[in-house]
Amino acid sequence: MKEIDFVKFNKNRTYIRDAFTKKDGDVVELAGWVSDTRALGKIRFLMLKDISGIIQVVAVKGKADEESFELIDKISRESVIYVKGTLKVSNQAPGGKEIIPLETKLISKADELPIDVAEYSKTELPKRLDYRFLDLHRKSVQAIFKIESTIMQAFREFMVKKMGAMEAQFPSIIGSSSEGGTELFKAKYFEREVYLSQSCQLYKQMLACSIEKVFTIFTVWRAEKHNTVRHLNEARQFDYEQAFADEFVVMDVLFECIKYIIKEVLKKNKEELEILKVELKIPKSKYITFSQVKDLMKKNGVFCPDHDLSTEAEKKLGELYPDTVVFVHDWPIKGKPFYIMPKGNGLSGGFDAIYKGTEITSGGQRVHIPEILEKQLRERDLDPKDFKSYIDSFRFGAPPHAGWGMGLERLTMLMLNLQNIREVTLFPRDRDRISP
């Protein structure tokens, strides 16, 4: 708005959380969003709300400055406005302060709301995310996303401080599956047909043969035509691979990463934590071979496939080992992509991670043998041909290594306790949405 100076404000500008520690009668500005406005008698009363907290401003008919008052009187809910004031101690304030205005302006006036923006909104989860940039400005969505930004900082601070991993990105235009089963999504490309990756899979093994320790944060598509609470069709994964190592390894990685990001959380989200009432543990692990789970879950009355772990499965391992990551090992290789190592007797390098009984994790010793990897392609009706770029890299002098993909929606969905996976992500894309 040209009567606002932005560059002037910015320097000026005063958080509502810092403006509780200013002193009585000193002048602040500030801007935000009306989170409420009521009137009582000749008094107008605003609360007004920017990304670190809120603040009640008073107005007084033939006190206050008058533009403020009428402002204040016909201004609608979520409208954005900068305030200058004097502040006020007040026993009957929130927080015990409040501001009376001396000058007030309007920069954007909202329309009617479409959606109820309340901390305890009714709307249901459909609508809010057909006005997410408006659903944005609750708190409590703020909170989630706060802490999705914390456990994504923390990822990357644990692999290079305490890793010594090298972050990188990876293609997202493939030729060819990078997993084999798995739906692709089909594109377009020149004058070819190409697939969005739904892994960095083989590129993240390629660059850990020669870097040795990789990591990234990549966004996978998967053409499942699923519609449940946990599964997206364009999600963000955490990835990790290790050279010199094997399954066992990289879980021990695994499980110290998951330790750090959830002490970050506790340390950096305290109140993102109370205002969405989450008691958050670090967890401890159990390591168990999937025969052993088998065994489990029979005795427990609970179906178990022979070559996966059901939905059931994974929730009796979370009520059986609670607050704590369960380390699925010795997993049969029919259960594994044409990746993983074997280890005879029908048996793979492989793993699964149970958190809060559900799966966040996939990953394993890798194969790294041009020959064992063109068998376990053709056993599962894959052209080792359209993997040649890939095979071809193991023949050069490549290290046995290991590595896992950890899904951040889902991680994010479990720390936090929420039943929706699309709670956690900021514009979500599955069957039915593609919008905003």
Given for the second form:
Amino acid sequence: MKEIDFVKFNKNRTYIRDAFTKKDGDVVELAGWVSDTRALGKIRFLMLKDISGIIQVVAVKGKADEESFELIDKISRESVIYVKGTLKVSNQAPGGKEIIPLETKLISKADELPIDVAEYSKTELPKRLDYRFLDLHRKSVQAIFKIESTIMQAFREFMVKKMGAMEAQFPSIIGSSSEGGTELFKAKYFEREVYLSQSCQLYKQMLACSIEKVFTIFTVWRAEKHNTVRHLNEARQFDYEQAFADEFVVMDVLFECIKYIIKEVLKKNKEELEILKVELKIPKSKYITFSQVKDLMKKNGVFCPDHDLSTEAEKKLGELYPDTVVFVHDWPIKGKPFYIMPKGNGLSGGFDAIYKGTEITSGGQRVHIPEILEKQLRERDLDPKDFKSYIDSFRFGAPPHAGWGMGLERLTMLMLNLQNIREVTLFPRDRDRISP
Ligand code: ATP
Ligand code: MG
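Show the form predicted in complex with adenosine-5'-triphosphate, please, because up to now only the form predicted on its own has appeared in this conversation.
Full assembly next; the chain just shown is listed first.
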């Protein structure tokens, strides 16, 4: 294997996308993966791909340098190579241009592939996830994660530039259950038992009471036993919290945020959306009360429990309001956690947002009054003593505040019309999978 001076290479490198803008006869230096090779008499074809695109390399026996011809003749798929060559305009070449090699170097040879990484590959998802690192050689898989990256970037941009919010980091190790649920993972912490955080709810609230507008991208762990296509045991959440606000203020923020994210993806990821054949639309909004949803479901013959939306009801909302973020507010207090503000008449300041038939966000006005918190904890058979420091944090000048949490993977999956949340998770953690 010939050595490559990577400092020099990075100065001279042409990305394949840019190679197509060069003139006939220009010499370029490329590096990438072997997508395919083909032999035709004395000619050898090689499709070379990098993160930006794919181009044909053509070597003719006797004309190309001997070493390049030999390398292209024998190289295995997905091997990594360096090619210095002359750009040639050619009507037969995909994209109208090809590379005639002057010098070729093998950088890393690939063994026989355990999964098919062709774009039309029929390999099933679990097998693909076993070899996720190799699955990522595919353009369509790269497209998903390029879009997810834009989504994260856009969320941050919206929060900083449009809302003037501050980004914050919170602990993932907690001493007691933050929400009183049973879906917690236990861990050993020296001589004690601790839990992995299921949300940063309590911390972001404490922060909003001084910083006013805060956001984070936070990893949460939930020991949900069932394997579904929309749940992970480790997921990422966009969290937002704002002081001097009720649920209607933060629902508007959420709608503007989702529109901003989608506009950015439409602007920055045209090519990726095309690869994935996704027609993404800027959504409309619909505000509806929980009791109106119940009536609507009754009319449509869809079952809906008293305090929560069933999966079927969420689906129906998606059908009735396509490409719409449906805000279901005035939610029964019985169906919401203790930190959601009661409004009287059994209702609360809690809401859920449904997009394309699935919940993407829960949020609401929080309780900033210690006595109400204690009452609501007791009503849920939780002991206020276990939440003392949280409750006490609202005793010294806590403004009313509201916020929400939106699943990153959930949002990405729904935006891209994908059927399984694992498609949009690089290295998913579910009941059966903890590697790679
Ligand atoms: P669901 O009812 O869909 O199970 P949830 O009400 O338990 O969700 P929340 O605690 O409200 O979830 O979390 C806020 C958001 O985080 C959800 O609306 C969803 O987008 C996302 N989310 C929650 N749990 C998971 C999970 N297990 N895997 C992936 N995303 C999740
Ligand atoms: Mg929820």
